[in-house]
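Take a look at this one chain, the form predicted on its own, written out in structure tokens.
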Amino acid sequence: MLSRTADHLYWMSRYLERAANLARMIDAHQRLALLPRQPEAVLQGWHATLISLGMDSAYEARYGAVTPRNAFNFLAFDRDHPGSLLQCLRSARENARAVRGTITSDMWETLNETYLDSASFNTSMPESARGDFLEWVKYRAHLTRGITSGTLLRDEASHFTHIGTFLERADNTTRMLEARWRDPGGRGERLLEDASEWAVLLRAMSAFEVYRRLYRDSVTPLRVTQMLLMRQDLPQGVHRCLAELQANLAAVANEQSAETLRRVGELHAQFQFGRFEELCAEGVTTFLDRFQGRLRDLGGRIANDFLVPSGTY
């Protein structure tokens, strides 16, 4: 496969995932804003996700102090910031564009309909309707994968739209847990024990059920946080991301992707064979800024090995 046909399919499925996982994000915020709390509180949950997302100088720069509507259009109809989520979809739906003969109809039609779709959500729209539209971004995130799960043919194509895939999602999960256990004012963690703002996560992340079938118990913060970095078998899991990561670059390796393979699979085995408790002996924060600068590093390699050197095209 072409360096540049691999590169559009895996930041074609990267901008996917994405998209997705910020509907979630930003769905657990609506969702907390249902709750009864202080208004100090609400301020600061948005600010953690603006710092754990890498946006919080992007957004003063636009808009000063965080306020919940203005982080929220931020976050999600921004068109001229590259990391909101209708941007999102439409780098998906560009990359998709020029692997048209590669893709198949189906995909290329999902996408390009989700994209054109897009068009008719702005700040204008009222605040009722926002939870329909973070909804609606699920969904066709949703039925995006199953598409493309039911059809493209499971060759190089597949691997590197898997890649993308599981990439993202490891780097995402990690960030909806920052978000929740970060204190923006840089004072160490900020651990919240109250139950219902952890269930508003699990819900956000469709994990909930999943959480009560295995715990059967009170929701806390290391219960969440363990169920969702060490469970190979949940799919939104980090383990699981890792072994799929792991398999689908193996399947692609080539003489320069060694080294690449080596730091994931020695990655996967940390979750593999490790304990929760080790991992995150110096603080949960600490864990999780330090697992997303070895997966910056896993995405800096891929690129290497496999993709289009950045400013190519």
Contents of the next structure:
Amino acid sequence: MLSRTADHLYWMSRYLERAANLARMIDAHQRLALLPRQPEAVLQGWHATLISLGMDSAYEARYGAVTPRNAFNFLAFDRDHPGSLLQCLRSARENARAVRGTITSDMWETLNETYLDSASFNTSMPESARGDFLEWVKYRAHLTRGITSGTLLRDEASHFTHIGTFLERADNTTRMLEARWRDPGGRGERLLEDASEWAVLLRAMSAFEVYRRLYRDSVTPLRVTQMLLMRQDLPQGVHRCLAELQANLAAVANEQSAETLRRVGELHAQFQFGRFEELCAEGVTTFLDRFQGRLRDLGGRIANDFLVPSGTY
Amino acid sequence: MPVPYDEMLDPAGAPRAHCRPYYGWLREQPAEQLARKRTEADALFHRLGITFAVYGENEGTERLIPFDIVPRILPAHEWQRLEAGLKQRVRALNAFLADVYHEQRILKARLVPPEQILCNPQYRPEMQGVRLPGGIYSHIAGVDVVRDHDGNFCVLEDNLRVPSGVSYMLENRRMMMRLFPELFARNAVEPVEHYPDVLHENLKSVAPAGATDPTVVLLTPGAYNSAYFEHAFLAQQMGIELVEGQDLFVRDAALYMRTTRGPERVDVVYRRIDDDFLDPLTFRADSTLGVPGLLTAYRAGHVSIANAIGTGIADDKSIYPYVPDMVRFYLDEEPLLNNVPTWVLRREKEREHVLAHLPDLVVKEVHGAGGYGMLIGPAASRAQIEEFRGRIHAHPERYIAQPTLALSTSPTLVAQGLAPRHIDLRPFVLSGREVTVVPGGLTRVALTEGSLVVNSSQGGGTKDTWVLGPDWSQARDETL
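Instead of the form predicted on its own shown above, give the structure for the form predicted in complex with the partner chain, please.
Full assembly next; the chain just shown is listed first.
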């Protein structure tokens, strides 16, 4: 496969995954707004999300102080920030357009239609329709993933699509956790409130029923974190994402990718054989930060080994 | 100007014999139904992404080439004559190119003045003496054909470099089948969908000797080119890689593409970028679209390029008047397809005639393309005509002139309902082991009333082109 084609497939799936998870993060705030919380805590919650996404300074430059409506508009609709939800949908489509001959026409038409229909959503949307918008984004992502799994040949194209999806999902799951841990409302002292706030995160990630089945116990920050990091069988979980990443990278291995494979294997092993308590011994957010750094390293190495090879030719 | 020939209706307004079944059906369709089908077609084209991206000021706008739901219909016997003429013409043009870049017999015979060739910017001295597989230069030719007021076909222009539009021929047919399946059961329309297969076979057949299972790629300028949809579409239909210049590199006079598993050899390049941009080491040094060293690999015979470099010398407007002579010279046959009558302004007598009749004529710059650099006498102001007169006096060799043609018309669905609009036809002639024309081509239509400019860059639209099967024509002859 052409390296450039692999590059577009990888970014197509990363942007799509990012759009879906961004919808979930915003959705969590919509749900939190229904809980009896201090106005102060609501604003701090949005701020925590902006920080964990690395989009806080861009927000401040644009809007100044945090308000729920501006934060929603920025994360969902901002046409000038490449990290906004609409821009992610657009980037997914632009990458798909560059490889429309490699993906199936069903995939292309779905991504294209998502992009065309997204033009009707903007900052003038009334409050009441905003939840439907987030649902729509999740639905389009589900649809696209379904069509991909139902029609795309299981060759390199499929591997690079998966590599993008799982690298992005591992990253996004840790950011959703990080945002909750950074939210001063969620310090674990006020158990009752915490329980409902962490339940909101689970619901936003479509993982609440799974939690009940696995734990049959009250919702606590540490249990939720452990589940989202360590469960090998949870599709949204970091452990699962690393297993998929490792398998797909092994399937496309080439002459220069040995070190990348070693590093992803090493990272995977932490989750496979490590103890949750030891991984987070220096604090959950410290661990999450360090982990995101290692994902960035992997992303850079994947680009060098497969996507934009230079020098060696 | 004479009354134009209408392709569907005779001068009395009755449908021509081969159009009767379609026209009968068309008359039964309520206006709202047709309008709804047209809206449906637009929505489908958008969803399929068969659009021009317009980047810049108005973020995210994408344009469609307007599609008309009324087809242009050709009966079998007319098509057979046209097809034979097209094949003959392209054979002669390829023979001319091979001759120009080798023996130059036609120059020695004084049929074409040598300076017309050797001093022409389209002549590529780099190609002199280079041997090409099969001796083919223009593997894909798009020959623009119009019909005069008597309904005779004549050639307006040969496009031998990187002709485009074939994806619209294919997508228009798919769209018609989706919108009006019942019509295809009633009319025996010759299929066109095998075009990509024929093209792929032809491209493989011209691979360098020794490439047993040749790798063919399609070279595109990239996703922001206005014809990108067509490039992606053809690559997908042929099952070949769609590459950009940055994906390719030359090592030891051989061409490779960069893949996730390392370099992979490329044998044939179906290029959709102009000669000037192909190799910055030989042509335009500032080109980032091409591949440094490609010409070296090409000249060494290690890679084939379709169309060949240097084909522009045969479709240049200054060479066009000589094509009928080429047919006689190389094939020893009489041309089956005529040129549009053309005055060559380099010749004094013809120039005098043209200068005396400028308001009635069309004057074309020999190196212009896409409807630019052109004077349409009847539509021009006095000042424009005088401006051209001055330009012709200064550089007569840069111009040719033709009568203003009454291009044929076809009923077309416009805002006011069905109305005649001028059309042309671009059939695609493929040369490999043999010369093939898929029945039909791209019909372009000038949507503005009275306009003769069909180019999509200037607001033209397209129609599906039907060639009816011979069986149907026979049945028709029996019933008549």
